[in-house]
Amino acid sequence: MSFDYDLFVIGGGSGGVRAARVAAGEAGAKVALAEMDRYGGTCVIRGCVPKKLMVFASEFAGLPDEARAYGWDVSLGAFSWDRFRGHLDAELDRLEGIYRRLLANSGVTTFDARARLRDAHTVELSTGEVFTAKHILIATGGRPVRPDIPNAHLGIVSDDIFHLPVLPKSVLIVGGGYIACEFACILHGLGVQVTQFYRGAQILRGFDDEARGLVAEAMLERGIALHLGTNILEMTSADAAPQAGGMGADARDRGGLLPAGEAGKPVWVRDTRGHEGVYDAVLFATGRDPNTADMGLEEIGVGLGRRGEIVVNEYSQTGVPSVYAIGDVTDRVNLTPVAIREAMAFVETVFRANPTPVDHDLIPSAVFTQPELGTIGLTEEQAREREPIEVYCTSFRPMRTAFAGRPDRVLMKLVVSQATRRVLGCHIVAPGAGEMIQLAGIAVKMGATKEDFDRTVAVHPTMSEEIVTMRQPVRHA
């Protein structure tokens, strides 16, 4: 059977673009790609990249106080959201242009259109065009979701943050995952009064308990009003709020009025503790769902999971042999570098006759809170469920901020197998933890033992030297 293309990719994010350009440019396949929005996907346009630039911007707030402790006469003017947004938009335009050029230079035909599957080898575009392909790769990513509560449309989601016309003076962030915590720290650093609700007992569920506890303490110390075991009970626009006596002046007068959520007005909230408040914006960071709606997947036999994720095997292949899926749309490990690795494994498997399963074991990651959290491997809680372990851990005030009189603390932690001596997990809470965990991740991925760490000479004076100088376990489990 003759096809229009060897490969048709649906989705122009990091994973889809990598698969398309490598299949076309290096494997010699005839490839097309359809993207309904901006090229670069969540990571480049509305995720990792703009978020990290906002992290950088927010970190300048504390520099003058620290500089004065070191003898510098420094002051900081007001933060200009307009100026920052202008630079941000220009940078995202530049990066999107790079993605488009990479595809064009690799010989990939692109369509700025929405795509859905008509059958196992046929793609129909929103333009009305129809194409056939020997292989179809779905890389449509995910999207933030609002909770199922009345008036949730009054809130915003993470995608909206980068397009706010005015920076709010006050914000309520709902959620306790890494997106919620990162934006709490970012917005606080930019001068926004931040309140955060999380219904659970501690933020950053799934991360090491000791590490996430230190991040929570640091957020509270910096002035973020973090309320655990708390959720929204009721919300409405501020001008429609009940005239309840419980709304204190501090809640009523929290900030200037600006477009917030779909209503374009500040939002009144009553929480599960019975407290009330008015916020210029409510940010829901309560989860993400895979982008699989109305794509014709189930109609052709592609299996979907409970949250709409595409079910695939270890080679990213669906139940329909010609259809594959990678990235967040499969809800395996939702990280950009993982999607790129899955894309490369897909090309090896399909176009180079080299079946390559995706390796999802021991993936380093970072949470860009302030301080950052870097992690790889098992948490202490996970490890002790599997086997007897030793825990090596230290928490201290780092030299730089201790000299400036700040109370900041950092954490270095290794989880070690008693039987094999392998380092099962490494967890770092510190400025620059993301950079540190990338390098520590190499050793952990290679199967380094605690004695391998011990044999490594420390770089002094640094925070990270503690990773190789901890001699005695703090506990056995």
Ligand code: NDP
Given for the second form:
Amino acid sequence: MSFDYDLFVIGGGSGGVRAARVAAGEAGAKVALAEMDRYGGTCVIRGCVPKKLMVFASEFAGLPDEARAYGWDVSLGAFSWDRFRGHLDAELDRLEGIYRRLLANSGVTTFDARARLRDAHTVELSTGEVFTAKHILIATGGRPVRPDIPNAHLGIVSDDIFHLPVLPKSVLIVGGGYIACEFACILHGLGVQVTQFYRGAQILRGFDDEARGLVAEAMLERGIALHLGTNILEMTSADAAPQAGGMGADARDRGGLLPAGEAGKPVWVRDTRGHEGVYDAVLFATGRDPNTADMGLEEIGVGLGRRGEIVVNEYSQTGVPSVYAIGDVTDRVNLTPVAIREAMAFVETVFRANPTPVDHDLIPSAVFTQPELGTIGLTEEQAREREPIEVYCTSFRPMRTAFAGRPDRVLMKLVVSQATRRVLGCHIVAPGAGEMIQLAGIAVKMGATKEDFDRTVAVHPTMSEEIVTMRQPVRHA
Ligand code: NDP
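Next up, the form predicted in complex with this ligand in place of the form predicted alone?
Complete assembly follows, chain above in first position.
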């Protein structure tokens, strides 16, 4: 049977673009790709890249204080959201252009259209066009979800932040994951009054307890009003808020005035502690769902999980042999570099006859809070459930900010197997922890022992030298 294409990719994000261009450019396949929005996907257009640029923008807020301690006569001027956003938009246009060119230069045919599956080898586009392909790869990613509560539509999600016409004066962020904590720090740095509600006992569930604790402490110390064990009970537009006692603590703090609310209508919130408040914006960072709706998947036998994720095997193959899926739509490890790995393994498996499972073990990652949290491997809590461990840990005030009189603390932690001496986990809370964990991650992935770390001479004076100079365990567990 002959097909229009060897491969039809649905979704032009990090995973889809990588698979398409390597299959076409390096493996010589005839490839098409359909994308209904902008090329580059979540990472480039509404995730990692614009988020990191906002992190950079927000970090300048603390610099004048520090600079003055170092003898500079500087003060902080005003932040222009307009100027930043203009520059950001131009940068995202540039990056999208690069993605489009990469595809074109690899010989991939692209369609700016929504795609759905008609059968195991047929894709139909929103333009009405229909194509057949020997293989179909779904890389449609995910999208932020609002909780299922009345008036949730009054809140915004992370995608909306980059398009706000003006920065809100105050924001309530709901959630305690990566996105909630990163935007709490970013928006606080940009001068927004930030309140954060997390329903559990501590933010960043799944990360090492000590590391989560230090990040939470630092966020509170900087002035983020983080409320644990707290959620929204009810919300409505501030105009419609109950009048009697309806003006909450936050509004009273502003002399009883409701905010101007240029970024959208102010929202009145009553929380589970019984407190009320009015916020210029409510940001839901309450998780992301896979994009699998109305794609014809279940109709042709592609299995979906409880949250709508596509169920795949270790080769990213679905229950329908010609259909594969990679990236966030499979809800395995939802990180750009993982989607790219999955794309490369897919091409290797399908177009180079070299079945390559995806290695999801020991993936380093970073949360870009201030300070950052870098992590690889097991947390202390996970490791001690599995085997006897030693914990090496130090927390201290780093030279740079201590000199400026700031209370900031950093944390360096190694979780070590008593039996094999291998470093099972490394957790760093510090400015630049994302950069540090990338390098520590190589050693941990190679199976380095505590003694291998110890044999490495310290780079002095740095914060990360502590990772090779911790001699005594702080505890056995
Ligand atoms: P997460 O799943 O990490 O966090 C969702 C948060 O929302 C959790 O704290 C969760 O609480 C809370 N939550 C869920 N439902 C409700 C509800 N109904 N009411 C109140 N709170 C609720 O999702 P994110 O959206 O933060 O991030 C999605 C994924 O994107 C991450 O897991 C990560 O893989 C990726 N990402 C990676 C980044 C990086 O590498 N730096 C940056 C941003 C995103 P609970 O803990 O109780 O479930």
